[in-house]
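Only one chain comes next, encoded as structure tokens, the form predicted alone.
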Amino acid sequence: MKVIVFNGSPRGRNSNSHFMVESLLEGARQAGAETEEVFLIEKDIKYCRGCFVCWGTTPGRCAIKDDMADLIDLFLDSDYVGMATPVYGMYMTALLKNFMDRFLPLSTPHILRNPDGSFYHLERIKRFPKQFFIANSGFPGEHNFTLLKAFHGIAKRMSSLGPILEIYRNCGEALQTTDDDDPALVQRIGEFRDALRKAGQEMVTNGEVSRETVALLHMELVSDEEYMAQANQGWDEMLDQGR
């Protein structure tokens, strides 16, 4: 069984995103899975030209000569596939959308219609990885990844019953503490990494996640007042700093 996930955040190894990912595919490994990680920041991947080569003169394969054919060939062999990505204006990153547009070679110029009314392209690949997305923010709160949840809309497409699991994390960047920072944050940090490895184990395992485990990959890691005091010292610092 292959594990994939495609991490879309510029800071690639240093990332917030990289930190869930790892702590996830560990678990996915312990349960026997290969697994990769895919820092799209370190990839070839041109803009999509919309010249649409891929549905009339080579159908299902894009003109642009770059890593994105190996890159498809890798999310196709796949069992199951993560995006991941951080909140960038309330959506995902310019990295991970344009990896996305790039996936167009897979879907036919037919039009079809959806039971609620909306449209949609049908698909030349009839057997698709399960999916699961992974997002962090820098805000505290629950309000920041409404414009995300079209990552939904991308699974349904591609298999009717949808993403197996969505993490949405917000404070995300409670998740760059050392140990010298507060130890019950700092234990907090620790079982959340628990629930990630346990959510890759599941995974592999069940083929779902259980609600239990979604439910601990939800748990606050700092009230939002705290979060909000600290970034905003943290800050003040920097700039003084930078003065």
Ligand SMILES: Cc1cc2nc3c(=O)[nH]c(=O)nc-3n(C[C@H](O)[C@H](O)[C@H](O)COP(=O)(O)O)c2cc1C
The other form holds:
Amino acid sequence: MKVIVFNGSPRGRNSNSHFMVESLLEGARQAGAETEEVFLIEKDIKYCRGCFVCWGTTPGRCAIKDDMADLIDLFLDSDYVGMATPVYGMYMTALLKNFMDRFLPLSTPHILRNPDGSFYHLERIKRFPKQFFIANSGFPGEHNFTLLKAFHGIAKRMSSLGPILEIYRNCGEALQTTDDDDPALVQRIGEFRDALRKAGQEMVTNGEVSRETVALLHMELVSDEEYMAQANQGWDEMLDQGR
Ligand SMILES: Cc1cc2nc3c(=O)[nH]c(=O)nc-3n(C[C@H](O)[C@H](O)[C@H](O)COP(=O)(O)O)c2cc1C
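Output the structure of the form predicted in complex with this ligand; the preceding block shows the form predicted alone.
Let's see the whole complex now, leading with the same chain.
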């Protein structure tokens, strides 16, 4: 059993995304899985050129020579694949979007109609790994992920079942708070990390994550007011210094 996460944060190993991913993968390992986190920022991934060579001239193979062919192999060789991203401009990072675009060689030009009237391309690959998503936003509240939930569409493109788990973590910039700053919040973050470990374990053991665990993953870390006060305090200090 192999669980891979592609981390689309430009902050890579220092990201809040990584902070979440490492706990989830720890849980997956405790349940016996082999795991890996791929930091997309460390990879050579060029833009899709839209040349469609991967559909016509060399079906299934992209014309661009970079790290993408190996990453697609890694994707296909996994049982569970996660995509992690911070919210950027209400959506995923350009890094992750670029990575997703490069999966075009896995589909064909053949257009089919869904029962709901929408359209899709026939996939070249018959077996896709199960997928999950991990997003975090800098804002508090629940309005940060509306566009990002279109992510769902991309997962659906690759698996008719859609993602088996979606984590939409607000107040992401609070995740790496230290005891010196706020011990009560650090304890709450500890509970959140326990929930991430549990999600990783359940995914590997049961093939899905229970509703109770999903609810825990969306627990309030800190009130909107406290989070705003903390963020704005730093800003006020900068204003005082005339910056
Ligand atoms: C260019 C840019 C755009 C952003 N846009 C949003 C946004 O639309 N909504 C939001 O809640 N946070 C936004 N953020 C904040 C990030 O989502 C937040 O800092 C997040 O915790 C970073 O996660 P990471 O450490 O995993 O990269 C933005 C940050 C940057 C740098």
